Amino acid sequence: MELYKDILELYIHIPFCVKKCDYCDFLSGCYDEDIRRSYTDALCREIKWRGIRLGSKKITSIYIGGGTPSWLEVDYMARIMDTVHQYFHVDPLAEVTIECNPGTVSAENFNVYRSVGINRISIGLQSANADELKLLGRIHTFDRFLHTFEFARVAGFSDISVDIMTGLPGQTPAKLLQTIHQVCRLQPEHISAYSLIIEKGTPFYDRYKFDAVKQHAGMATEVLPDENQEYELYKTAQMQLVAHGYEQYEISNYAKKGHVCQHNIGYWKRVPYLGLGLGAASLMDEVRFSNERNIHDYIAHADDLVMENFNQESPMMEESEKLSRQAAMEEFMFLGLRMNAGVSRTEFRQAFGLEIDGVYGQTIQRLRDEGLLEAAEGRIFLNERGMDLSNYAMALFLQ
């Protein structure tokens, strides 16, 4: 996309966990120290190989996700970040985030993270209620979360995000309010409030798959919140977080002024991004590709990377797809409309050489007539009712 031709975001995948959570379908697992060391070697080799080819692009954000990145030894993490800075041009103002889970991180971790250029912490709390944490299969307590948050503050981090979850089995508005109030009193700069999704291949799917089908069909459920209860929990989180001084800037994300997650905004605006590590996905030049998902094959293929061969395709790549212009325009719309600010007419024109109304005029007018979408100051965005019905609204842009 010409709109962002000289910049790039980096995603770095750390696929290690102490224990797999019962709802998680991310590419992660429990591995010994030998695998963690070998994986770090392979990852640094991939970073070098990619950096030699793309190092002239300015890196505007880095996101280290997992898995549980904080479970990786800090000297390995330092080596990874040193390799990034050696082979990529990282903007001095780049947002650099690492995900951390309570129970896997010490005060020393945060001091090392600061020293290697990480400036943003994302802590996975999910709930302040002991019974909900146990239900989710989390390894930490709320007290352990409090210690982790304090470690980050003492180390000097002034940009901390906390994840919480809504729509849990048996969750009530009162329980959700307890979590929100406990988190907000700490004044993190950012809060993500994600709705639970029951994914195939997880223990949660085995337990709740029939209830999940009923939930999606709008039927009465047994343990999961039904459609109306799920909406009530979403609105409870929204109203309470806004009341505590957080601005909702995307369907599931809230921030204090000046603390939105730039990396995620890049995803929603389709800024080119490069995924590094096991199974990591990328979007560059309207080509979507992803890495090998088997950790042993990923490590083995690192030896096949030839630094001097600029015509070499990455042996770690598993899938690749060239997006059509129509698919790219559809993504621009349904990803951009996740944000409260919506999409820019000017950016659409710069990206595709077309006027947005020439492509989506009828859809835009239909949603305006239905009272779901508004236009102002060169932007098109869903209003509050439109956000509540966002799945319906966004689906209309898929031609």
The other form holds:
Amino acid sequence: MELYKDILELYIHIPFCVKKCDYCDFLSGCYDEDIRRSYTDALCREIKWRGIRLGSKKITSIYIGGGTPSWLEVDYMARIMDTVHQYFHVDPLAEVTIECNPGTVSAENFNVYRSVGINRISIGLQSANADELKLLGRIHTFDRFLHTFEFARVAGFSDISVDIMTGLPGQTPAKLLQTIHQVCRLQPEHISAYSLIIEKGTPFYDRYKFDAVKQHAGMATEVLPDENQEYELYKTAQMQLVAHGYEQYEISNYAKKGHVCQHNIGYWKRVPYLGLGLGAASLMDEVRFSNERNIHDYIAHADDLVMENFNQESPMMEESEKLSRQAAMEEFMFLGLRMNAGVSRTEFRQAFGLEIDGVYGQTIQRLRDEGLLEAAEGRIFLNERGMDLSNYAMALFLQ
Amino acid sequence: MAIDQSKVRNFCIIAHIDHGKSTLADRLIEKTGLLTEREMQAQVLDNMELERERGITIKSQAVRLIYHSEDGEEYILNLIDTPGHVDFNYEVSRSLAACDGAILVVDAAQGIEAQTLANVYLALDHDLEVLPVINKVDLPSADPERVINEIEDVIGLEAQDAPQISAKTGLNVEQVLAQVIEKLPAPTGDPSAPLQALIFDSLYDSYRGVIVFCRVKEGTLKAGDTVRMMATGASFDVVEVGYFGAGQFIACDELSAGMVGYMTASIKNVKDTRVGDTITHANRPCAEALPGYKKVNPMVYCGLYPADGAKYPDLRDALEKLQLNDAALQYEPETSIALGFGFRCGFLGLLHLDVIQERLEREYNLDLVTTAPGVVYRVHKTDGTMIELTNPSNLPDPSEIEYMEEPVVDAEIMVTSEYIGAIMDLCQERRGVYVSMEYMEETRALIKYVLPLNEIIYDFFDALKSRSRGYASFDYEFKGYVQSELVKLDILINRETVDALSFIVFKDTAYERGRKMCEKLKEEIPRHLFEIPIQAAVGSKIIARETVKAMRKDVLAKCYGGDISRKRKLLEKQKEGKKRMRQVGNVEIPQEAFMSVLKLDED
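Provide the structure of the form predicted together with its partner chain, given the form predicted alone shown above.
The complete assembly is shown below, putting the previous chain first.
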């Protein structure tokens, strides 16, 4: 694809946690220091191996996610970032984010982060309510969060994002409002508001699976908010955040002017990205692939990486799928429509050499007739009602 | 080579479902050395994949065993395996007619069940000698003494020296073989008399045409003979005759009186070789056909539609092929506004329907939408004519109807005394008419009811089992037609009648059924962008209503970092769900909804 030919985003996965939260099904776990050190070694080898091959690409953003990256020893984190800078060509203006959990990071750590080129902090708060934090199995209090936020500001970070959650068991609009007010008072540049999803294999699943099914079916629930309450919570977050001066730029993401998350936008625009570390996913040359998910295998396979062998396939790669042009076009639509700005006709043409209306004219017209989608200034986007029903709308673009 | 009739035994095994019929057959095959233990695949005779999976026998099968008795004689044992389910009663009856004796297998723990009785009576009707065998004596709950007494008291068969076996472990199976020789009669019949052979089953083979399974009663059947089917009148030149090995056909020179075997004659269609018909020589016919032939008529009808409309020709071809093998299956094209082009199909019963549906889906890879099964109603019109109604949509305008009739069955239910009340309540609820009750022994009774067929085709069996904690057993036989107050219940979705959801119902239950149907559909139909009323109507009168509210929120807010593949899978699942929907007007109805009427009594 001609669009984004010479650029690349990096995602770096740190799969370590003090304790796994009860709702979380991300790839992470509690490992001892030996594993953390060998993992860092393995990850640095992978960064080097990839960097040697992709060094000509300009890295426009880096996102260090987890797990709890801020819980990794800060000197390990510094080694990782040094390795990235050594083997990749990182744009001086690139957005470099690290996810932090309250209570896992000291003021000193933030100074180190700054010194290794990290310029954006994403703090997982989830709720300002003590009962809700406990329910979620979080290790921190709201006070701890306040400290962490303060440390980050003092260290000079001018780009801070806070994660909150809606749709929690027992959550009312009033409780959610409190969380939002307390967060907004700090004036973070960016807020992500995710709806709780009950995932298989989590303690939450065992606790709420029947309620989750009822919720999905539009029936009365016991603890989880029912479908209407969930909608109400989602709309509450939306309206309140907008009222506090945040602009919604994607289904779950809000930002002050000039502070949208570039890395995130890259996913929705299909900018090529390379995932490094355990289970990390990538999109390059219209191939989606991901690394293996067993940490011991990952560490062992790092030794098999041969730096000089340019014919070698990554021994860590587990799944890969070459996207057909059809699949790529579908992704362009259903990912692009997550953004309030929607998709650009020009970018579609640049990417695929076809007119968007020639391919999806009928679907676009149908969604316009149903009052979910609008078109203006060369862009096609979901309106407010369309956003509420985004899944329905997006599925229509699949063959 | 002439075969000595006195060294032949033709017999079948009869039993209640799960009492171990097929397992015993396997052991007999193994013991007589037809197959070594290693070659044995569990339940050799049930060779359809579906039969093995469900542990039921759908088609009759036969096998010839060679048995060396203790006195050094060599016997030919023809074992005919019969279907055990009430849907296939007629096939059972024809299989029995091909035998001279029957082994009655009774479970040592459960004792006699309704089907045991029905089968024994059927066997006695055909003048078969019945040899009781007590199976599963290895079970901890086995009580052979009680079962022996039951057999003697209830059926009136001498059972003191009945073999007490475990077909599973092979215990005492030799005794069964010895008693077959000793107690079951050898066939009779004159090999030089005019040919008289009974068709008890047939099978379609794409190379050889129809393979006819027959029992020669009189005369001799050879390759090259010209034969005539006495009921259908069709004539054929016999290509091959032979007998049944294990899972294979073995050709031989002739089948003489008393023998069981097969013939092929390049027959294109099983319709020409109806089960129960008599084969005779064209040039030297026998005086009269063997008794008992009847044309089987479907009892249950439903609409079968391809989920993907483009697969209509595939469905037609598949039905054609299945019918080659199953003369009882009937079908004719029909169209539905909701479901497009499909077929109205007739079956012997619900199990038969189930089996056909599964075979279509499995063997022919078809994705089907099935409408609610119904029975054949007789509609007597004011102009004096009568129509047999198989599709509710074709019900004439009420002003043209003089009266209607529905089919009823004679039902026999055997149940332990503590559940008699519950079972009688069930029969009452299902509009049953009480006939009689007799105690078979102190704790068990046989209850007889006349029940409308449309009350039992759906879930009667399940209800019976659940209300008796599994202790009741059930058997029924078609009785006839009775006049009844019936109405057509229509379902309107978003104010449009969905023809495929209409069904015929007893007038007094219309309101209840309509209400439940609306509730069920409300659960089945997903939310749309607009509100959808679901209504039940009799004629122009709306009797029930539910509403599917408009969808407000459908957001998948979370997306895991760069794991777009997962997001895609979720959307694909949503899309896949859509494919299983049927568009009626501007409402998408899931395929399962068309079977909703079957689930009304679930809660």
